[in-house]
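As structure tokens, one chain now follows by itself in the form predicted alone.
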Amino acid sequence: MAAGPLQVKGEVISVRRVGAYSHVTLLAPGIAERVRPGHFVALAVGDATSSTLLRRSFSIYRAQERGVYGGTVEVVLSAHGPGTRWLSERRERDAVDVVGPLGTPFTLPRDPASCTLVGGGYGSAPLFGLADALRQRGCRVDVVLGAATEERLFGVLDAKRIAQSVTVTTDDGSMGVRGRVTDVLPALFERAETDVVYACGPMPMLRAVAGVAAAYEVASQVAVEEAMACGIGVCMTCVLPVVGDDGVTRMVRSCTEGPVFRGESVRFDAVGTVPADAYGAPQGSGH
């Protein structure tokens, strides 16, 4: 497999509405064949009169090396700001500048294992390529999808196609079990004899999933959703505190060292700060 990111002049193949989200398919020659589960792309947004300085980063939902037009990547987004609204309003054959694949992907088990995949809202997008890769290795795959409401779920039909079991939770009970994804994990861990849990979604959900996994001695990997301004490790806007194998906390970049981390290594309670015991943290004046 080719390695390293590329910058290409992509082209919109389609934009379609999926529940509360937009599903965008982009022709991105050379990028699709480099994608591994957990990678993301950074897209330039805006045109000659509305372009923004910073790109927008999105997890890769699917990558197809070959198609009618060539290699494509698919992303899912929620149009809640000028950049994402611009992307959701693109039409077929519109040009979009694409950099990718970026980031450190999920680590896959060497031997067949029982894997539980947990997604929150459209954050579940990268789980489906991951599920395919795990199944190719002979792994058992169980999926839990959660959201505030039925409209904000993503990928339920996909999950039913690829998983041994699918559990859906919604905060309001409009679909599946009323409650949070962590409510159903202990029973699923026991039933599926889960070896490892992979999670994508909002940071509070990742923190809760990592906590449950640790309590049940299940290994976990989480794909964090920190804001990534450059996506290539230059701007340092996406740093967060992570504990290394040596027990030392370091401020690391989500876009290059992540976005996938071992769940127990992320200091979720200190995200957004520089803990005083972190390597290189500013020290008090001592007065």
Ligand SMILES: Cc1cc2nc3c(=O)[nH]c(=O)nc-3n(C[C@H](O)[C@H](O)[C@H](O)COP(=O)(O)OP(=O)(O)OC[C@H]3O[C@@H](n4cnc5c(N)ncnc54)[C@H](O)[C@@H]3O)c2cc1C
The other form holds:
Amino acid sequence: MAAGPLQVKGEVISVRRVGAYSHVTLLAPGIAERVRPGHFVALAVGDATSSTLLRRSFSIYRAQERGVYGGTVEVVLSAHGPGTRWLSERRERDAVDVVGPLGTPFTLPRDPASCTLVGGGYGSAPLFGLADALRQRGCRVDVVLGAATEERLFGVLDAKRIAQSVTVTTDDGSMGVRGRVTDVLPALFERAETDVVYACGPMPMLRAVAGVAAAYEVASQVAVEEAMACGIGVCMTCVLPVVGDDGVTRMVRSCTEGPVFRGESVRFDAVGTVPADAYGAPQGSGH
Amino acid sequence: MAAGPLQVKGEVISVRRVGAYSHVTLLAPGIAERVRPGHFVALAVGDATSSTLLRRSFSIYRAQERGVYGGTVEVVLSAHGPGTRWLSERRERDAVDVVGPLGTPFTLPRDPASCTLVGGGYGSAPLFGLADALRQRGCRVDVVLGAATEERLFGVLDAKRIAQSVTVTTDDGSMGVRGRVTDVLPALFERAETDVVYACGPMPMLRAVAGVAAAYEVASQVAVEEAMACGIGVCMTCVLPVVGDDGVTRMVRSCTEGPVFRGESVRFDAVGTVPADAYGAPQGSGH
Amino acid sequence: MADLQTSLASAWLPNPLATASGCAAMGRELARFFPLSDLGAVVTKSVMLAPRSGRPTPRMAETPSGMLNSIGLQGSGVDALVEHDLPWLQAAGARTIVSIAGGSIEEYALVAERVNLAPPGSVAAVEVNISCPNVEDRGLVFACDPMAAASAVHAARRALDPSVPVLAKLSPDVTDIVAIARACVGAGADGLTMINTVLGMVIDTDTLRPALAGITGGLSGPAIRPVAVRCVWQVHAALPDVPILGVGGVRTGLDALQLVLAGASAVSVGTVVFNDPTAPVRVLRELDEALDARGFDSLAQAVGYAHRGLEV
Amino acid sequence: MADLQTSLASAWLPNPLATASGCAAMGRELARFFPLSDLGAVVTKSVMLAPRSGRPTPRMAETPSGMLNSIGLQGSGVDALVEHDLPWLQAAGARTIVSIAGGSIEEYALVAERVNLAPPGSVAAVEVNISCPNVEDRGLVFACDPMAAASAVHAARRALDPSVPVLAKLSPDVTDIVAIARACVGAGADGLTMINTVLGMVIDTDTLRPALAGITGGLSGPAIRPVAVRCVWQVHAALPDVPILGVGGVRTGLDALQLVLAGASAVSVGTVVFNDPTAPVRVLRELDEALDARGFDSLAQAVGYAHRGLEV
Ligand SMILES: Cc1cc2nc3c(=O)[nH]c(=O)nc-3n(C[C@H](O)[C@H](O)[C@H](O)COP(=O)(O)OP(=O)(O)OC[C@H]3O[C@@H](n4cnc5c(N)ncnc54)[C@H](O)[C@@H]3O)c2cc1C
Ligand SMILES: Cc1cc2nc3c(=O)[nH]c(=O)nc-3n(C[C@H](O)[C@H](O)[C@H](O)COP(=O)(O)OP(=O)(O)OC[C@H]3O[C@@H](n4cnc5c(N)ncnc54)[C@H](O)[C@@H]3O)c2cc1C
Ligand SMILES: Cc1cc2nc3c(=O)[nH]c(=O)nc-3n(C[C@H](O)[C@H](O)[C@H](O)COP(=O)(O)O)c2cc1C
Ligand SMILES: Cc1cc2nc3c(=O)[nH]c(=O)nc-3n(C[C@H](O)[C@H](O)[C@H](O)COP(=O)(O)O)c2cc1C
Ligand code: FES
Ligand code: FES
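Having seen the form predicted alone, I'd like the form predicted together with the named molecule now, please.
Every chain and every other molecule in the complex is listed next, the one we just looked at coming first.
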């Protein structure tokens, strides 16, 4: 069983460009052993005098309990802000403080099932570990990868190695089908007789996938990405409205209760708001 | 004639340990050409997101207009706080923003004279360029280097190459004479028939040197080290009480009017205070 | 090893390191990184009477050496705290400082009353978070007015078991923090916690809108440490006998030492926990070493030490 | 290229970038790094009536993403400014905002009167620094009380040539900055500068004493940027027609844009000059690019833009 998260002084093994992304491999002893598909790590930016206090969260692409170096964790990141830029500029042997594994991982089907994995952009990163775990349980795995352009796809070759079928979509048609992942899902659901769809990617994509899944009565699990200050459940910045088994909507933390949720439980339409019927929502006009 | 200071994106050529110090060589095109003995540089710490905003000032040990690399500037630093530590940990090709040359350099005697140069710890750094300039003018140069311990001496070999005589003192006797630089100055003043003494080092040493110089009617120039926020004359943090030619004490900026002052002009006893007779000092009880 | 024992009024603590309200939830999550019993105290997220959903997202923005937050006191309410969290914390060996909040004087009293129902010995002290808008007075923040601050503190003090010390948590966003401190002590506060966040704002330069759904938010982290040190200094100078829990921007043991030298008997680590989940125990170790290196035999000797010789 | 022209009341500026008082001395030193005429304005170090030695050292301490200073308004006095500095600045092609300070209402008036003696056209505006202790009122800072603030501004306004606009420079260390802003505008301020430094303190953990000889000092730099944005936002919301010179923690063009979107018509770069002497011209270039990238045709369009749709 996976134990709780650790904080370890990690070390950069390598940083490689992959299309629009940086693939970062970190030596992070103790963490790899605990990783399950869907977990993420929170990386500190800079050293103890850094002005950038908040950790950055990244899905775990791969975790190896011991390679040549000891336990490693790999992430795939898109460099845009100060934190991701700093990480993408690391050199071999630089220090990076790692906290992980964090979050609630994907739930695996008890019995062999037909699983469709949908990744948007770098959102595909956590799906390959998931695919491995599903295959080990005898599941059928089909993969759909979508992105704006070819260089923003990640893991097409990985997917081909592991999946029954791989479908690629790009907004500009630079690779695969021109369009969105949801354009190809209905056909795939029928062809693969999909029981459960797993999705990770931008919020609008997750919403669309959950919608298609519901329409086709396919179970769905989505890994969301909300802005996080702590990643470990103590700050309450990363909440979104989620309906519980009791039918009550609560503002739940995506870093601990998530990032993986059942697709139908997330109130996508209300993300960024507190629905009036949410538990503890302000009553009347006062706030 | 030396023109004003420049701000350039410098690059680390090398960082070498020398005793207790780090000897840092920076590629800083345009600056070397303008350096005169006693000038200093102000180095930024970290990049544009650094939490350490204030530049750190360092005497220029050597400036080469063009070597293999183009113009370089060398400094010798003692790593203790965050800024000096960061600088000492730089690797080849790292970027360091440099502003310089700054400050008022040493005044050289018009005619050949007998000059005694006194350096305390890394305070010897600016003296070697000075010695070169003095020798070129036909001056006699004697050097006294003092420090707490042998490893805190800097430039003994440099001094031997350049000076008529080199005297070393250490507090613990680990090299040279056990004691203070001022213990050996009177004898040297007599032997060398010193006309002017140049000193750079900790404030108590400068005070003592200026005192001995005054007693022996030797002219003195001291390079002081006050905490500086800007290094370029705009912030007014680096002031100390200095008597002007008109006999009036003013709180003057050590970064622009200094760091080099005539020894007898600095009111060492009042450093860290505003003497009641200073220009603009608070009158009466109000403040 | 310096003697690290300290106390906040009648609350004895084995050491001065605490978490900060809202930066450690109810303790469970941090307990995965270190035993809560290693700390002097755990300060809970502020609880109100009823469950609260908090504000919409975005609730945070990063700023230089700090962050802005606008959580809106999301939580399950005081009853859940008393029933679930306090027994758990007690079992974990933690000393718990319960932070309470209210939107009216009455709510402070009601929340405090419910805290009395906690298991015996499970509440080391109560911190009264008065940085809340008073719904009955045009949303004016209690902490910004001496009278309102005093009323909130008084309501909580009266309702609470007299054996439980009350700390009033002050906001730095006032012209005269000493006046507010005096008012709170006059109203029965046994000690003071300083400081809450500084009101700030970030505008998102992509959306061209306020970055937080709540528009303004509370600035915290090392950026505000000099403000915290100043507030502790001013209040300790004016009220040297009132114990202070110092909070604001503590990242290292030397930061904690600054607050102690300024007059704090204990120190909370807040935002820096987000950077370093084990920061509270690290800071404790560093503070211990710093005291030793400076020849202090005990923490108590260092409390307010920077004032000596400067008293007027 | 967006149209960068702006104005602070009747003072027209070719672009919105200025230095900040006390962070550029009288301009001469920065002129060695870039032509002062490239800036919208140079704001001088605050001058008082007589020459002042300022406070003893240490006068500064570094803090996370900021610094603390306590200079004590060292300077040669208003006469030297009028005789030497203003003519020099005028010759250099700079538009100069003269910052004046006083220890009494009378001093504000006297200093302002002397500014009238400056060469014609050499003073674009006068900034009244009211973050000074009032020697006649127990050293209470003018900026902390609406009445005192108004009196100082009024004294300066009355004494000055009516054609020269007056900006009142506000302190963030108050419970209600809008109240102070209103008082200053009521007293004749044509515009407002926000913010002065935040009162802070550092204790030197080696000497175990306050790091500054002045004990407390002013916190500045990126650390306080969220406070500056908040103050500009609040005051612009309350007084949308009053022009604001925004200052506090600006390091990049996007920082400047935040202040503009919050309501500032011009922006000063202060502490960051110590980090990067050419920052004012760099920030101007970056702001220009940022406006272009966001499709603004002019700076004027962006002023206060983040408020749209949020007005109550
Ligand atoms: C569970 C999870 C998994 C993620 N996996 C990946 C991944 O595999 N690859 C990848 O490139 N990115 C991933 N992200 C997004 C990544 O965390 C953000 O892109 C990153 O934090 C932005 O940092 P920055 O300094 O570049 O940008 P900035 O915008 O400067 O960040 C400012 C602050 O906002 C927070 N923030 C901003 N955007 C996000 C966001 N989308 N999610 C969380 N915090 C945010 C940052 O933590 C930081 O505190 C993931 C996010 C989450 C929550
Ligand atoms: C003209 C001049 C020449 C100098 N030459 C040398 C040299 O050749 N080699 C060397 O090792 N050091 C030299 N110094 C001292 C050096 O600048 C400081 O040791 C350094 O700034 C300390 O930075 P820090 O981050 O390590 O320490 P911190 O104590 O963290 O510095 C904090 C702040 O205080 C300022 N500060 C602290 N001490 C000093 C100081 N003594 N002088 C100026 N600013 C200070 C720093 O600039 C910074 O803003 C010189 C200083 C001056 C003014
Ligand atoms: C995300 C977050 C939530 C907070 N919630 C509360 C709270 O519920 N009650 C309270 O009194 N203070 C709250 N605070 C303020 C902190 O307890 C603390 O006073 C402040 O952040 C300054 O300390 P720091 O700089 O160490 O974070 C919160 C701070 C943050 C960052
Ligand atoms: C060293 C220093 C000296 C200052 N002197 C003055 C002054 O004389 N008059 C004044 O109104 N503000 C003065 N200030 C405040 C600045 O003008 C500015 O309001 C404040 O520093 C915030 O801006 P910043 O964060 O960009 O520095 C000074 C600030 C610093 C750092
Ligand atoms: S990120 Fe802090 S609670 Fe989720
Ligand atoms: S260091 Fe700023 S004036 Fe000298």
